[in-house]
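Next comes just one chain, in structure tokens: the form predicted alone.
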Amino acid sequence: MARSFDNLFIGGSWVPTGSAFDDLNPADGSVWARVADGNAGMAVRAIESAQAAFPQWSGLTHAERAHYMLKVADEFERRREDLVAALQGEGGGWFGKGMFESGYVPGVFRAAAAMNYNPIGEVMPSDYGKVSMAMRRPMGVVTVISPWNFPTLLTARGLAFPIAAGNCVVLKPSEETPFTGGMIFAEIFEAAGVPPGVLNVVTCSRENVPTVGDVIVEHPLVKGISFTGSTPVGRVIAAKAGAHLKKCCVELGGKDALIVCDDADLDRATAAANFGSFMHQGQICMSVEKILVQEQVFDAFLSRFAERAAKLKVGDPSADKGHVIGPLINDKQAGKVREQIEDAVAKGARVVIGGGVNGRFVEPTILTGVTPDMKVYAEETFGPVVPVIPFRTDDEAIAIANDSEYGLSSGVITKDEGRGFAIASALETGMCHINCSSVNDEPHVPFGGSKSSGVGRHGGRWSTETFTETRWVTLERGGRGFPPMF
């Protein structure tokens, strides 16, 4: 029987909307839940509730706000089993992915709590003997628009640090994962006793996304926007934020490369490639989407990589924990991946393993012979498909990796750490991981990309800096007078 989430969470109360939409299980298309369909008016109400809560919340001591974040972390741990099941049923994720995500989220809130004990300003020198200070204070209302692929983790990252710093949040989760990216936060914040209005959750159907989205970005009470999602949508949100002179942190798509040098440990390299390319069906912004392998080890790498990838089982993750490759999130995404495979094959690429698409289930697919004129070379795939491309020199590998509008993450596999750092320094990405996959994250690090992969950084003090305002405050102690004519 489908679950029912008939109400929005606004001002600490559960507010009926009078309408709902279907939240589907991507594995079989069944209705996993019925979810409240919010509208523009509800979004305005949520923003006003957040603004009303702001003076009291921001007026609490840093220790009091940190204490609430720790209670939220504890509640997430208590709900872990339920969350893992929901991540499988609502998002189509593998059991191991759910265990990772549910285990990661409490750490995000604990890291946010810890940030409250860090310095939030500086004392600067003054030519006139003043006490001159740069001080940070919360902005007010921040809206968080979160994605469907790691809905709980990425929502937590978007809102934990701004809330801990004293802001109040209006959250709009993806319509694909409104529970794991939205309503579970409402339930947990309520259970943790967080004051009303600090977090407000507005879910809505795809049809209402444009009007709700416009309100939560453009409303004059909204001072900052946190968005994680696709580059086309991120461009629109960033443009609207810029038009209203609002602070915005957008983490967008990627076409991330893993560079395997001729001195690489091939066991490490093939494991990094397998995990980076196929974890959560490749539906990760920092998934490995190009594997660049030096010619001397190309054949050996490809053979071992294909052998590893062939062991990954495809199927409904709710039915069998051994199904590591679950469904893509919807038919549109599956169609896009199919199109990229067919385009590559038509233009001369070879399918080493995989290539099959059965509804929303796509086999782990390795391609060779991929050239720049193919869609899979340039476009973000967001599916379990990866080309393996040979290179001769490090400079050539760097050029191929940088031949992209995106610049989110990257990986380099080499036994020579100096070589690894040299390559990493030349890559046009916001993140690079030497002797590891491009898929890496920790709550306290500066997470984000360059070029079309986004603006700003999530995580740790970088989130705090993004979603606070810096003020210059001085205290005069008699060192500076005024001109005598005044």
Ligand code: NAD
Contents of the next structure:
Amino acid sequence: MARSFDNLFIGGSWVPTGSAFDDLNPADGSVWARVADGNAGMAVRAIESAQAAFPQWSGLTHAERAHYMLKVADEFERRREDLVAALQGEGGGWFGKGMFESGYVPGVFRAAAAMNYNPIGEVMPSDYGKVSMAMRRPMGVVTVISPWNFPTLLTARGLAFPIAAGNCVVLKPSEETPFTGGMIFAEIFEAAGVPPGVLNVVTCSRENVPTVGDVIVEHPLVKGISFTGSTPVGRVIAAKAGAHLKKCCVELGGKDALIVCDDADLDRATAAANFGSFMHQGQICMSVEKILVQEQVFDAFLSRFAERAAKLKVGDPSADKGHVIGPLINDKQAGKVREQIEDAVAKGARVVIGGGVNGRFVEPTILTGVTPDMKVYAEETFGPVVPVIPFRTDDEAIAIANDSEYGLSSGVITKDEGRGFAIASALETGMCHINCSSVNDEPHVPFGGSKSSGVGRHGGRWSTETFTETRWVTLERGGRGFPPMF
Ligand code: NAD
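The block above covers the form predicted alone; next, return the form predicted in complex with nicotinamide-adenine-dinucleotide (NAD).
Okay, now the whole complex, with that chain kicking things off.
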């Protein structure tokens, strides 16, 4: 039976909206849950509740706020089984993906708790003998807008550090994953005893996203915005935030390259390619979206990669833990992936394995013969499709990798560490992983992209810096007088 989440979580209360929308299971299209459909008025109420909670929350000691973050982490651990099932049912993810994500999230809250024990400023020298300090303080209300692909992880990453630092949050999860990206946080914050209003959750249907979205970005009480999602939406949000002179951190799409050098360990390289391209059906912002292989090892790499990928089973992840490749999140996404495959084939690409699209299920697909005029070369795919492209020299590999509007992450496989660093330093990406795939994350690292992949960094102290205001405060001790005429 479908679950029901009739209420929004505002000011520590469960507030009925009077209307609800369908939250679908992407594997079979069934209604997984009915979820409260928030509107602009509710969004304003959530912002006002966050603002009302701010003085008390920011006034707690760093240790008290850390303590709440640790309780949230423990609650997430207690709810793990439920969360894994929901990530499968609501998000269409493989069992192993659910285990990874549910295991990762408590660590985000623990890292946020640990951040609270770091210095909150610096003491600077002064020409006048003043005590001159750079001090950080929380901003107030922060809006967090999160996507559906790793809904719990990315929501946690968006809100844990700002809240630990003393801000209060209005969260709008994706309409595709309102439970795993939203309501479960409300339930867990309530169970952990976090004071009312520190976290407010406004779910809404796709129809209401533009109006609710405008309120939670433009309302004068909102001081900072954490957005994770697509580049087109991120551009709009960053522009609106800019018009209101608000701080905004946008983590957006990618077209990440994995470069396989001629000296690579091909076992490592093909495993990195397989995981990086097909984990969660390629629906990861930092998925491997083009594999560049040096021509001497191209054939050997391709046959071993195809052999590995052919073993990945496609099917409903809730029905069988062995179904590593689940459905894409919705029909629109499946249509886009199909279009990219058809466009590539029509323009001369060869399908090495896969190519089949059955409703929202897409087979792991490897393409060769891909050229810059094909959509799959330039556009983010966000599906289990990857071109393998040969290169001759490292400079050529770097040029192909950088030939993209995006610049999120990248990977380089080589036994020569110096060569790996040289390539890494030439790549126009916010992150690069030598001897690994582009898919990597840890709670305390500076996560983010260059070019059209985003502005700002999430994670650890970088989140804290983004969502606090740095002030200059001095204490005069008799060293600086005023001109005598004054
Ligand atoms: P999306 O941009 O469609 O939606 C992201 C969020 O923005 C959702 O909550 C959505 O409801 C909201 N939104 C949409 N229009 C809005 C508006 N006008 N005002 C306010 N909010 C609005 O992205 P998606 O489909 O959920 O996620 C997939 C995309 O996210 C991919 O491009 C992927 O690469 C990217 N992504 C990036 C990262 C990263 O860290 N760089 C991580 C995960 C996903």
